[in-house]
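One chain comes next, on its own, written as structure tokens: the form predicted on its own.
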Amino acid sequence: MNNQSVECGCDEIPQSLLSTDQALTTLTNAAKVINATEFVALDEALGRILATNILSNINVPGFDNSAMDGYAIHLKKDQINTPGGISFEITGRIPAGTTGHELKPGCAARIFTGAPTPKGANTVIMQEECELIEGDSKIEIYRPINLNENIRPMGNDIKIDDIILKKGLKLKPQAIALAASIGIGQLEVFKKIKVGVFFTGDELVKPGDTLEPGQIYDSNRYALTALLKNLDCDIINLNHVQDTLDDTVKALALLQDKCDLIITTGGVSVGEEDHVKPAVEQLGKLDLWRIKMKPGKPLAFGQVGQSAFIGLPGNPVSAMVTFLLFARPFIKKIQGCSHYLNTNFKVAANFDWHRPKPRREFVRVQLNQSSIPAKADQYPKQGSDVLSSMVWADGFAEIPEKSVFKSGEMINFYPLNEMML
């Protein structure tokens, strides 16, 4: 486990409902970024999170060179964009991966793609614009010619101490290409940070097993570790833990000096079979929020041992929604992530709201993309229970407290396929 200091800010945050903003705000506050890191191979950097800004300690490219196949002319000063019907005599070739002999004024050489333009080169012409003439000795062009034309100077992409990956970035491809372009062979990355889980609940059946009377299958355990693997997360995983405080309390304290984050879905409340806020309390520290949104009113917080404690709700939309609202923007930013929190963008409704809500709505959409600006549809059913609407939707429409708007209405929308990265 890394050792990171987790303040929960308990004692200061108030029992009435909390805004989504405010409870985002003290979950990010109390967020801290570890302070682990290891060195890993391109081939392994996929998705982690770099540790120290990358400055390049060479230009690139490391040479001017041709940006196509053609020839490579030294253009004389009267030939410059002269009426065309001028021509050159081939002196040479150079192929990628070699270097040409210099060039005379009024020669050329036959160059191709990548390769260094040689000295006393000033200009590239591309070879569809050239004519062979005199059994292929030299090349005529009908055109006026510029000097530098399809020449990519040295440092035209990169120039020498320049910043080009900045720490706190998760790696793509395209980041891991570009640390190969100037000859790094391995990054400092963050280490993955280690999440517990464990679930509760007599009444949650294992996938494939026979339902009895009063069971149900429990979704929420496979919906929490692919989220928790969509982050990169390293995953302590107890499965099933009888629903008895006296196996919660175990639970917790075999995963608390091993995780930088325990999760739970369920249990958190005050009832006579919610077990999970008393095992918390009893080892660490614990604030039940309730929260001033649909879906997910209740979201616990606190600490154990040397874990932050997130307690999501029991039902599995609003255990997903909270997961993706507060949950995710917590774990990018211990993982030392610099864009931690959700992106999202206006999309016009598609439906009216009639009805001012007390709570913030975060309603499951699809988007029409038909027209622009896109347009945004319901799904019919909303309930907490109905985890149909999270495969149906592309995101969620955003529907502040205490507002009404008619269908084509600017409303702001949070897209699914972002908050699964």
Ligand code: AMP
Given for the second form:
Amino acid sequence: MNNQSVECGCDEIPQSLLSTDQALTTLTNAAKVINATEFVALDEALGRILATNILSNINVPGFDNSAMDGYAIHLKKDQINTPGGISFEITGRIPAGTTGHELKPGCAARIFTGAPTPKGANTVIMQEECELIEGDSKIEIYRPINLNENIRPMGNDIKIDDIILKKGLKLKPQAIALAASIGIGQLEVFKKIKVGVFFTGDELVKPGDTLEPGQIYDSNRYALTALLKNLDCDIINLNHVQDTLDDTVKALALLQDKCDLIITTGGVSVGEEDHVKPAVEQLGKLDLWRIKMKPGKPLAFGQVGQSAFIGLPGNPVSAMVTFLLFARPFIKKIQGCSHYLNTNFKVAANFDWHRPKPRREFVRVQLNQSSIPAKADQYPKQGSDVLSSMVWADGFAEIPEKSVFKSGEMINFYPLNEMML
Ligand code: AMP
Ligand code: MG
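Compare with the form predicted on its own: the form predicted together with this ligand:
Next comes the full complex, and the chain you just saw is listed first.
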């Protein structure tokens, strides 16, 4: 790892720091896809990651069929595109789920949406354009008629041997429906990953209990477990662990062979009360990164036994932001997800950025979409302890290191609702 010193002539930071991009690349390069797979029924497949390509062995639709409720017609050659006023004798009725009989030239069959067009039928006219005449034994149509109107051809959606879904896809409702449409009842998916979590900080109190002077409520525990549930992980939660080296080592030892990943919050700096680094080093290996970003400078990454380890900062905003920007892509990659990186798009800053900062900032912003481009307004307090900013925000605006700009500058925006899926 090539840590680099920050020398930018602005807010100089004396430590060795890692850029946001380097940290993300190192993490995702280290993330190995778990190999274990299982079959799940379609009803259980939502949010799971597909472990194989899905090939179709049928055509969908499997037969030419009507796109409308109306009349299937055997149009004679000399009737094609002639001005209206042509009549057809009704000789059949074909509801969906049945097959009709062959239509002779000049004849029509009542047909319903999805029903197979019978042999001989070469066009379908919607019922609103057909008038029943002669005691309902015939229809008359008052407009020119073309061949192949309102006929959905066999294989219109899917052809035999088409790959309909690709390995690594996170299964959304539409993908599950598509699998169902080719008759597949089960899908092979990657097994859920197991994530062990615990939370450091002797000042923390469980919500519902009473605070003593100097204590605060534990919020990271709820943030992290909810974020992991969003990612469909199985969670082993040891809850709060005392701020001692011994207890931290014990917690790690308990989790190391049961988990694919261990995540902690807090205790990851290098103060006397921070035991995560030495504890991980006792059992495995650890890189402590001071990432050139705000919020969320300290981030630890390592290995304990069979498990990868990510130590998030303690401040609640830093913990969530670093989880979303670093842990989330890492987790998605080991889950087998092919699109594991966060997506962003450009918006216009609705604020000036006066001073060049040595760290990249991820500013909590709301988007005003009443103009094009959408404008980003920042929450007035951007401290890493101001959790309200996360609830207020639609996402993060990425402010590059050392930049200075006026309102209107185009910047990257990371939507929170997408990162919460
Ligand atoms: P630390 O990294 O342990 O020094 O923690 C940094 C800050 O985050 C301190 O103000 C902690 O009290 C706070 N903090 C740590 N863990 C949590 C938590 N689980 N919930 C809320 N705040 C926390
Ligand atoms: Mg602490």
